[in-house]
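Coming up is one lone chain in structure tokens, specifically the form predicted on its own.
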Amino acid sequence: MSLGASNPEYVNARVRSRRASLFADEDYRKLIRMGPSEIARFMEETEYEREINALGTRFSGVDLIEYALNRNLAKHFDDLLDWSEGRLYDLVSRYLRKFDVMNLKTVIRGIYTETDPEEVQTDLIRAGELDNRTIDRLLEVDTIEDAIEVVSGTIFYESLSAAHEEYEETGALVPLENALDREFYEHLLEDVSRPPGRTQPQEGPEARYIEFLQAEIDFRNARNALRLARSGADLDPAAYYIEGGVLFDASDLNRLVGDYDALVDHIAENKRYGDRLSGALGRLREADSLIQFEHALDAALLQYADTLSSIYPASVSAVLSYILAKEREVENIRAIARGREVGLSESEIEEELVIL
């Protein structure tokens, strides 16, 4: 089936719109400078006002802003699904699954740390395929044995069981946090166009969906890799390969995670990439943490979204884009708020964003 059956130009059109009335740069410069009380009003007067004020008398402060933009998050990729039709989808729907992943993490990581479950749900954004009750379930166990349980009949179910033995063995949350991002790409390539053996699918309205996706894996399987080599664990990088990029292949991910100088350049080296990104490689390259280099193949994937959505107008990548880029606005103001809460200098701050 092709995006034809469906209607990428009106949804791009109400795309647009919404892409236009996210934060600027200028107004991150302004909410570093505001407590978190300054911050709700501020939002308060931008397209958060409906979220402020439902919650504003049950929550204040940091709390205020979590669930608000949590809650205006999936209210604009719930509108994305109800504009969207056919095909079209069909593929923003599955990409929505990020957050039932993101979710998921989270959950695993609370249990993990002993986290009060009331915290660990002011990270969730309720806006993938599980539904209220599951996640609400999900907040009431108390093992991570528990929690994947708690997902049988969902996709995450088996990968996450035979993770768990791994997990088991070594303590560390990489197994299951691989597993994860491993089936929701697996899912996300099922039957789109791409002909056996080929990396690259053929021209057509699909052909995006695709390079967008490949970029993702790609810059994925990147962050794993140093991952790996920062954890100090016993651990195999070619377990942890995610299938469906064009950038490594297992063996390129062992011969590059111990070397963070080589595995920039084997990014800059790809003519797809390092066309499209001199920019965000230069970030790449400056970056002296782990946090940092996290930050920069963020702004990466974001960027070159952008470059495919202005190339290709008419195709899904605009959609795509602006889920990013909703998704990175949110996570700054988070980072803001919870950074002038904990009391991080401007400089700090600016740290924890992703800023094109």
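Residue numbers count along the first chain shown, from 1. Each form is matched to the other, and the largest set of C-alpha atoms that superpose within 1.5 Å is called the rigid core. None of the values given here were measured: they were computed from a predicted structure. First, how it differs from the form predicted together with the partner chain.
- Relative to the superposed rigid core, the position of the CA of residue 164 differs between these two forms by 2 Å or more.
- Put the two forms on the same core and the Cα of residue 137 is off by 2 Å or more between these two forms.
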The other form holds:
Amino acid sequence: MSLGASNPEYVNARVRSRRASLFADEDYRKLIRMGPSEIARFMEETEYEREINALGTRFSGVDLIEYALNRNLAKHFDDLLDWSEGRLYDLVSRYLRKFDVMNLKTVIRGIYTETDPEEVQTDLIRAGELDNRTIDRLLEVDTIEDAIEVVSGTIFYESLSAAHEEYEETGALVPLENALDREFYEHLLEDVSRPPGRTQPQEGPEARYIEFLQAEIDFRNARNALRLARSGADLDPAAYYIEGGVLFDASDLNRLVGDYDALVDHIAENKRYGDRLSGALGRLREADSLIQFEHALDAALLQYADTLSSIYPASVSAVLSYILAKEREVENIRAIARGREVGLSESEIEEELVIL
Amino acid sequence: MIEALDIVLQNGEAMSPEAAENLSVGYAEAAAAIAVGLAALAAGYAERGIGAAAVGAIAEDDDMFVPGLIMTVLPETLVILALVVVFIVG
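Pass me the form predicted together with the partner chain as well; I've looked at the form predicted on its own already.
Below is the entire complex, every chain and molecule, led by the chain shown above.
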């Protein structure tokens, strides 16, 4: 944990300004009608200009859009970590470690499938806490064992080396990836929800931050449960259960997997989410596909973060709401570009978008 | 006021009325100075947050310079109001 004064005012002012320059819903409607190269040109006139220009010579079409989006995302999130100090840095970096997890997974998969490091490199989103040097060293190693050695000293080391034994026995990547996810979510709430020697804060921005993260964990659990149920795979839901949420405990999850309506009812009955998400829950009930369900969850989380950031203007909530909104923008543009590439119709693409 | 001071000071030597008056004026001015000083401190603290936010806004958008500047100096009114105390007392 870093010490020293934090500077929420400064970060908030910058974040809110950037938030305002994100694409509006009308822009998405415009984008839906464009082809990949038109989208790239449209992006060139917005704040993606630098990335599109830098990558324009090497890639084209949807790849160009995708890499430009990733690079822009990484740039903005790196900025967030640059700006914030003290407690704020601590809270923001906890959340952005998500990208460390993503990068480590990509690298490990790259090593597993013996993909060319150059290709792996373009897929990385350098937005997390791992610095560029560590990531470059990760790209140079040839075995998973060496990769784990490179991240020694980070929070991922211990669980990765434990999972590595299992990997050597089974030869499947799942234990390693689960170890990464678990480590991320466990550290997300560490110290904050139960600070040493104190009880969990009930009031103020910190309490809401915890609530937000718990919501994220809850939704992640709900999502995993549904995916498991839909895929029909004979897997133990408890193995994928992430602790720290308030919505489910492990036995709830076992019971609710496979019963869609009961699961939605379970969320609606919860007093924390029931009222706030009534609109989204209505959509959840109607949603017949898993994708719509997941998008409704995303939209609900985004709305929740927005509410928090207007209740507590000078706290970490505005940063979180920006992170979510930016991710949503990147995912939406990617969905549009990929959708156009494979020739989906406009209404089909629209279903893929998360629009509030 | 002067009587009260006399009582306070009775354990010492009795004070001439002029000396007592000088003393009370001195106390009043010291009180005014503390009031202004505290107000300036509070204004400074308020400006810390606003200034940080203003610099952030200006970094994103140069047009925010003038609004940022105005917002930043708003808490200075605290000090100006506190200055009134000096004139009332003095």
